[in-house]
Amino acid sequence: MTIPVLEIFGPTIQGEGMVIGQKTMFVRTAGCDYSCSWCDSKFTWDGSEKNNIQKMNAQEILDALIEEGGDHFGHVTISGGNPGLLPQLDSLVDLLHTHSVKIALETQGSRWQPWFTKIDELTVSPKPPSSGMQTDFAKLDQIIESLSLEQKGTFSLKVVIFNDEDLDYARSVHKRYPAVELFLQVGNDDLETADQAELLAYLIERYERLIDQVMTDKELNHVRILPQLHTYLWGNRRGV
């Protein structure tokens, strides 16, 4: 089966989650079962770029990665949308591993795929109230349990924080899965600003506020607090 691909780019750095700062290539797939209010990649699911979707098999994707990145990469991030919708990604995961390429992937934990257990660095990022989405915790429980038992690589949880209600949600997630490493990441709610310096100052202010909140919270003594690093460097630009 072919894989719906919207973007292949890099090498660049990973700006989010447990692999922040990692040199990586990106494969962005199309399609999502969510429609988060603040999504920074709505083009993957809102139909605006449906004519740009390429149906590619695993070998074609690998060839495109090599054409774009040459021999300057050993790590690939599979992004979306929600790549967790695609059972056929199993073929790409296996092919990349045969070429000694490590793989990172992020999904919201709404669907389970057996190939999740093969991912080297898997981020499960359930969406907080500000997204407008509802977490199916029964499904998320099943996914976390399966990963805890079967994951060959590493996995973690990440919650994006936009407001105090989101932080409350993150606390509840942390209490529910205390054995899983949790990353809190500041959300970017300004996706239109083209002035990079203005956006950077705004995002740093939000990051500092979240740090201050967590420092005085005894329930969050074992979390990591992250910026969205690529927005600090390139603002709201795509393909970087």
The other form holds:
Number of protein chains: 2
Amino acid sequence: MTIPVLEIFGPTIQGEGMVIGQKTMFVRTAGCDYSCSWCDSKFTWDGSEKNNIQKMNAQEILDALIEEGGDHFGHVTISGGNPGLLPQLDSLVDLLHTHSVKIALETQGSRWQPWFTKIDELTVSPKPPSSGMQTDFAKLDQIIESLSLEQKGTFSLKVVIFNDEDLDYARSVHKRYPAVELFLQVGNDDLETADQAELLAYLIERYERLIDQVMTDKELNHVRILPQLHTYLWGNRRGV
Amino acid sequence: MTIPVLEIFGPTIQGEGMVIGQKTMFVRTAGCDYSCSWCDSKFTWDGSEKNNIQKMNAQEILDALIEEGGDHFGHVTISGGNPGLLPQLDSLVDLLHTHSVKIALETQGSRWQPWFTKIDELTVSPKPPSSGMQTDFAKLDQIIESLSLEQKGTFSLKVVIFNDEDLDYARSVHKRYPAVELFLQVGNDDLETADQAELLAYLIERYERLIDQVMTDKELNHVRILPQLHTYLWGNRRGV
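Would you generate the structure of this protein in the form predicted in complex with a further copy of the same chain, following the form predicted alone above?
Then the entire complex follows, led off by the chain already shown.
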């Protein structure tokens, strides 16, 4: 079974979450069971790039990574879409590990895959109300429980925050899984602008506002609050 | 034995290193065995604020933390100066832990303290050539070895990069301690400006330049590269 791939690029830095700043390659898979209103990678599921999807096996993906990154990478981030839809990623995870490459992966936690337990840094990112999506908490409970019992690497939760309702949602997620490290990420609701200075000022203002809210909230004493660093560097550009 | 304290503030976010983004309080101790050319906290050792040093015991520091942070904190960062000079911090570490408060601490790794092993997130930050300081690698070897054997929490290395010589130094540190996670941090050599937009553009340009250098370097495949996020938010202001 091949893997549907839309982008392979890097090395660059991971801009988000638990391994923020990590030097990494990216593999972006096509297809998602969600359609978040503010998704910054809609092209992975809205059909606009379906002719660009490459069906690749694990070895072909590794070859493409080496073609892009040469010998100057040791870490790969698998992103989507929702790579958690793809049982066949198991083969890529094993192949990368046999080459001593570490793997980070992000999924919304709507589907379980047994290979999740082999990911070195797994981010489970359930989507808050502003996305327009509904979290299946029974499913998420199962996933968090399985990871808590079996995960060989590390894992964390990440919630993107656009408004107060999203922050309420993050609070309830934190209460439900208090033992799991939680990252709050400032949402970027300006995916169109090409004016980098303006975007930057706007994003930093939003970041500061989120920090202010969390600082006085005793239910959120143990969280980490992060921006998307790549947007600070490269705005809304793709492939960086 | 009391602890010499110059600042207690927060909650705010940790702007650097392994727990970047963490909601935390800060305790800044006075005194340093180094005098780095680009130190952003020279007031901790240059004598300019020696009249502001408060000699506090652990309970007084906890009381001051609670006065500042109320019930809305669960994490404290101890910074300096070099808090690694102070054997008496042992009492503060224990007291905070009995109150279920987690502790991060940063030191340059010039002195060992037995209580290092109790720190939840310890950053060892040896100083590169641009600082004007000399690393005692025999001492650093001992510290890294002791931490590798005994540390209960996590620890990492961090090197601040101002120029190519500093990057060479970071490379040699990484080669010497390959099993320890290494963070590269963009140096801020403009500690004076109050023009936040100008500072931000400058810091991001420097960050991008460092990323570019590391991306093509096969000896630095496993590092993480981070800015000082608090300077993006608050420039060179103190107490935030």
